[in-house]
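Consider the single chain below, provided in structure tokens and representing the form predicted alone.
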Amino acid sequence: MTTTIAITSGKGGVGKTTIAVNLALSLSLQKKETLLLDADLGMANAHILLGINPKLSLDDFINGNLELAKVITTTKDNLKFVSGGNAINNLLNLGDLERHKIIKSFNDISKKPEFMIIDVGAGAEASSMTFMASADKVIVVLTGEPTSFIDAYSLIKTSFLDYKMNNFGIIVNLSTSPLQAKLNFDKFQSITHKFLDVNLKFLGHVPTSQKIKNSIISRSALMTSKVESPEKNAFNEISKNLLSLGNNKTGTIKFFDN
């Protein structure tokens, strides 16, 4: 049975893709069969952070050229990866039927992974919401900035009111300390609980880090480094907390739902 986890954010620029890539690698390096789906359609760049350039992507599948299994790439760290293509393709404008075709197609993969991490586009666009609702679990990446709070709240509100999602994991990124991260979560939770009947779970934090910035510039994901670091420990700690996050029962089509 596959646990599917959508990683999203209320706005861009908060490190969502960096967290999705390194969290997927954390699981893979723990010998857990993991598939990373870049579903940030039209702005897909997870392959850049992985330091690879797959020849095939979801575009090839949608156009009917190949079955989904053929567009799966395996990295040197044994992470399975489905590229969303690049920012100049037509995937951003997919309709509901095409998005549902992508979701249903994962049933046809012969060897199901233990985990699938889905890097979802930021905000409450239709494409993002479809992929979020089709995952078992949803994680929202947050920073301490007021704009991040506002946009994350709006995303959770739409998810709850329109798609019946009520369980959300929260990762606080770019924190200066574990204490600051927890304080930011507590503040966000207090604001959200005033208006929405949802469950928020603090899954952990990722520190502000020059190492992470350097890994992005060098196109070499932090988790692939052989050197232990607080940053790697942070991702490993978050990966241990994933199964404690509640599932969403949206009544919609689901990944790996036979």
Ligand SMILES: Nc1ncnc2c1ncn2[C@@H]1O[C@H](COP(=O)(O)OP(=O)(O)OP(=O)(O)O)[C@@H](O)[C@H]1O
Contents of the next structure:
Amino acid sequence: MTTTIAITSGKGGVGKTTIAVNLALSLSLQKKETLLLDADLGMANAHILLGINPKLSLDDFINGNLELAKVITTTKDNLKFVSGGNAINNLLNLGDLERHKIIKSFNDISKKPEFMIIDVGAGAEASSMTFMASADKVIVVLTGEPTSFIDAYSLIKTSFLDYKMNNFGIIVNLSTSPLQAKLNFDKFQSITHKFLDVNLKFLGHVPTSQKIKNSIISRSALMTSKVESPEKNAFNEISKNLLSLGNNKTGTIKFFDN
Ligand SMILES: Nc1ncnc2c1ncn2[C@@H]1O[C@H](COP(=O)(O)OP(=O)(O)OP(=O)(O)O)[C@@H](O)[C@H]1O
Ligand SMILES: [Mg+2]
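Please supply the corresponding structure for the form predicted in complex with the named molecule (the preceding block corresponds to the form predicted alone).
Below, the chain from earlier opens the complete complex, with every other chain and molecule after it.
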């Protein structure tokens, strides 16, 4: 059985890719078969954070007629990875049919992973919404900024009203302390609960960290460092909380039949 988890946010640039990459590596390093899908199509950059340069991407699957298994790369930490291609290819404006072709094709993989983490583009555009609705679980990345709150609320509202999603995991990124992160979550939850009947689950926080910034600049994901750190603990802690997050029953197609 594969548990698919979409990582999204209302506002861009809040740390989705950083979190998707390190969470996927955390699971993979715990010897759980994990696949990371970069579904920020046309703007994909998870491979940069992973420090790899895969030759094939979803573009070769969609436009080059390669089977999906052929565009899966395995990193040295045994993480399976599917790249979402770059702005040069035609993935930016995919239609419904192609998106469905991508989603349905994962079921054909012969060795199904235990977890699939999906880095989804920000906001409530059609592409992001389809990938979110096709995942079992959805995580929204939040920061303490009011703009992040408002955009995350709008995304949750659209997901709830249009796709019947009602379970959302929340990760607070760029926090200054565990207490402040929890307070931000509580505040966001109380605003959301005033207007929407959805379940929000606090999965943990990631501190604002120079180590994380440096890891991005050096293209060497933080989780692969041999040295223990509060940041690594934060990602491991979040990975332990994943299964306690409820699934969404959207009635739309899913990545895996299970
Ligand atoms: N916990 C953190 N500590 C320090 N810097 C961070 C942290 N998380 C993210 N950043 C910084 O924020 C920038 C944006 O992060 P990231 O690319 O992961 O966001 P994103 O939500 O995926 O963006 P986009 O919406 O463009 O896909 C990174 O370049 C990184 O420098
Ligand atoms: Mg990103």
